[in-house]
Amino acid sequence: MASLALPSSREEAWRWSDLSALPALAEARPSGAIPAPDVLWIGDGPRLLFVDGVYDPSRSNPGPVEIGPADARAARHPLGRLAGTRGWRLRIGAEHMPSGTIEIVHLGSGGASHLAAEIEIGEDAQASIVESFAGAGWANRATGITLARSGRLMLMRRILGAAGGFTSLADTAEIGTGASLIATTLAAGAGDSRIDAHLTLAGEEAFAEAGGALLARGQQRHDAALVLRHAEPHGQSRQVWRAVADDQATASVAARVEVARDAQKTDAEQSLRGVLLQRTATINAKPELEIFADDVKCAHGCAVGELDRGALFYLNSRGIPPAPARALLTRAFVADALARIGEEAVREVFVADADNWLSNSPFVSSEVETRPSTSLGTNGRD
């Protein structure tokens, strides 16, 4: 793909972004070895699975997501546009809501697959979806989003991607009036990361929130930039990031709120935290608030250093060693972000993900103590 168009790094949104590895993994071929998915299912409602960006109907159970044609609305984002219309879409409404949390596999092996979504939810309708990525090569993923009045949305993803790949995802959500929109993601897998967002809060009293966990070691590069935009009164949004780099990795987290001249009463928060857990490794945070009303509630808090000394001696002072001190710190500094997922199942597995995660990290050390993960891919092996 010698035609590839690639934002550069001068550009303010892509500054920490390192896009070096894509043209090679687009011009690559799927060698058509992926990991079993069956572990990675979490409950037994529907279930949707893409091999390299390719619908496999013998192992799915898509409810009421089709496949086809779907509007992405991602046309202006240099990554999102490249997955053109072909994908699923689910379109739920209060009279035909799904009975479980709807699971989307997407697992590659090798090479790059773009795949685009829309998720249309009716008004007094909900959904819950959860997408897991694992495997090798670039995963590129736009979803167009829409919540009518009262419609509520809970959006759960796990990047689980094997060393050398990466995985992008661009989201474009109109959320209504009296609606609410709720999205995790864990970054927890070998290879990088881009996640983007423009949440636009279109009607009155609607809500919002994002966030999630960067966990990055080695060379990884973990990337989120999002947008929440007000354009109504009495909307709420929330902004939860949490990041722990290692060894020399680097994550970055730039979150902007905008609140335009009409939308008085808006409450907006943002939390943007980060851990090294190594002076080499690199965290990058970028709060921002633009507001154009007057009567609004907004505030932003941003941190970036160690684990606190003084937390570590009371509990070394409590009989606690060193390496189980600073993973049961790292620990909850991790599940602060998780805790937002309202799906008790899925939240137990994102935390499992995590914790595995934490478990092969040399500072916290493998006396971490874990509970059985279901993910792939976290360490480059199937």
Second form
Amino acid sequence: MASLALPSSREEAWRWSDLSALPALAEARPSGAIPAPDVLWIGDGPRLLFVDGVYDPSRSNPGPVEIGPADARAARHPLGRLAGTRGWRLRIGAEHMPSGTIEIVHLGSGGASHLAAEIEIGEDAQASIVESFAGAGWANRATGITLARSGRLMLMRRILGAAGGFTSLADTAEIGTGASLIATTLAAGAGDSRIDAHLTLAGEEAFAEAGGALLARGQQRHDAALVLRHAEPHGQSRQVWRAVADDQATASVAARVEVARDAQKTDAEQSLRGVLLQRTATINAKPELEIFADDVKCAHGCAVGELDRGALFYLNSRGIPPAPARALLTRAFVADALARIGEEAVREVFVADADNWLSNSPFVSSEVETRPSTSLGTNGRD
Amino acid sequence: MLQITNLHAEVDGKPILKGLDLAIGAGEVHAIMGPNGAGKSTLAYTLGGRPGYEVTEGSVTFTTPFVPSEVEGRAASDAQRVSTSLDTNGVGEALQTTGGEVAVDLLALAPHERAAAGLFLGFQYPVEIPGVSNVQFLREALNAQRAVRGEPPLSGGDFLKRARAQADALGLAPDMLKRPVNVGFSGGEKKRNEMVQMGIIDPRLAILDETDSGLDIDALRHVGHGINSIMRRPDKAVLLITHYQRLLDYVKPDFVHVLAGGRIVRSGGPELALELEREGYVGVAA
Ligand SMILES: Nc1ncnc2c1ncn2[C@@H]1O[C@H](COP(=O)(O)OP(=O)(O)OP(=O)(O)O)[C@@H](O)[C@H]1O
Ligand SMILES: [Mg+2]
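Would you generate the structure of this protein in the form predicted together with the partner chain, following the form predicted alone above?
Following is the full complex, with the preceding chain placed first.
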């Protein structure tokens, strides 16, 4: 890539991100060594494996998902636009039988991989997608989502990338009349992340939920920037974010709710909370409301603090040592944000990922498989 | 079992305990009474090792068979250290250890190690912990203690059996075990829950801070019987902190002490509690 134009941290929307590792990652070559994907699959529905951004048909069963050009509608997003127009597409109508949760695993072996995705949920149709990100390097993804009348989408992401890596997601969604999007993101790896979402409640009585948990230690940085725009009346939105930061890490959430003049009877709720496991860590939480309608209900809560000392002593006094006591309280703190995952099997996996992080053993596959580097030539950078 | 000598403790730099002496032997039940603000809860928290409760002088020796394996070395040398200092006070015989029991310097242990050594603190104000279920909390607590003592963890099934039996004995609805720790519990339910925890953990020494406050008549009876059945044994001891005689009707104390101004100002038998109830602290503690 000739020149990588990245936003500067002087820009308001990027001031908590540290993108300084990206130029080197963009230049680096994938090593070909990836973690074994087996432990990342949850169910036995459709599944797709991408290695360094390249689809691996031999280990996939794509079901209704097509591989090919995709319009992620991210042209104006500084990272999303780099994702290009090649990737996967899901177009699903009510006539399709529900196919079970679609699982997409993205493994990286180093360097940068870019991929676009397009999700179109037709009238009364529904889908549920889990995306898992693991391994090394920079995984950059842009996803364009459209929900027609009464369509429903559950979109769950787990970011488990290795130290020194970066995962960037840029979502754009149009949510139609009576349609519902529930997006949950868990960052529980050892790498950094940037999560962008611009969700528009474009029809009456649309519902959007964007939430998740960001867990950071060491020098890690997670940064989520969300805009939920209520364009039509009677929309409902929920944002529940939980951030945990230890050591010198930084976790940030900027969440904006915009209510357009026509969007009367909007009901929007935000809950941004953070726990600092050490005082050297940083949590930024910035709730924003921009309201142009007059008959709306917008509630927001925002709190950053330390674990409750009284509760810690209570646990200690019953014999639980300090480290597990802190993990128990942190786990409970994070649970709110993962509770919205409807499917129990998926929720349990996300909770287990968070537990692994809390017990200081984020996802590291025991096996590492090496693939011949010749198969890695086309990862979208040509 | 517990030997407190000349204990001085500060909370946020403010001296609260000012030279407290107390000896509790195995098989005994002691009651501490005293005016509000006397330092009773401070004593309980100091013995439990709550951060912020700083001991500035004195010693506390706990004789227990449950010496946490990871602190064994420390415990032995601490015991020796205490032994020397006590010898000079002429009460060295308190340190004689028999039957695999060891005298440990309680103040040198971290709070969770004190628990594993057999100390249980019943809180005057039990803490609410949203998002952590009672069962999860107690199983983790019990197994952490067992691990420190070198015992194998209890399986989920065995643990549940034990937990249900205790809840039943104390009249706590079994579904309360699944609820988050103390969240939305009434005052009395919280206190019952403390006793259920004590039953599950099965400690050597229980320090119960106003466990009887806020209990209705039935709950008081349940809790009284609970304390007796869990703790009334020759190898165990109880320190009850209370304002009222009514708990002592169920759990008969061997000794009653008056704590005022950060010290034990008077000690006696069960009759002292009745005297206090009749005459108040003014006459007795003066
Ligand atoms: N953090 C603190 N800073 C300063 N003083 C404190 C602090 N905590 C407790 N105290 C004081 O210590 C004294 C003893 O308090 P403690 O709670 O031990 O009393 P108590 O005997 O248990 O009283 P009660 O019968 O009301 O429960 C009180 O005067 C109280 O105000
Ligand atoms: Mg008190």
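This one's a predicted model, so the numbers in the text were calculated from it and none came from an experiment. Numbering follows the first chain given and starts at 1. Definition used throughout: the rigid core is the maximal C-alpha set that superposes within 1.5 Å between two forms.
*Using a superposition on the rigid core, decide whether the Cα position of residue 325 changes by 2 angstroms or more between the two forms.*
Yes.
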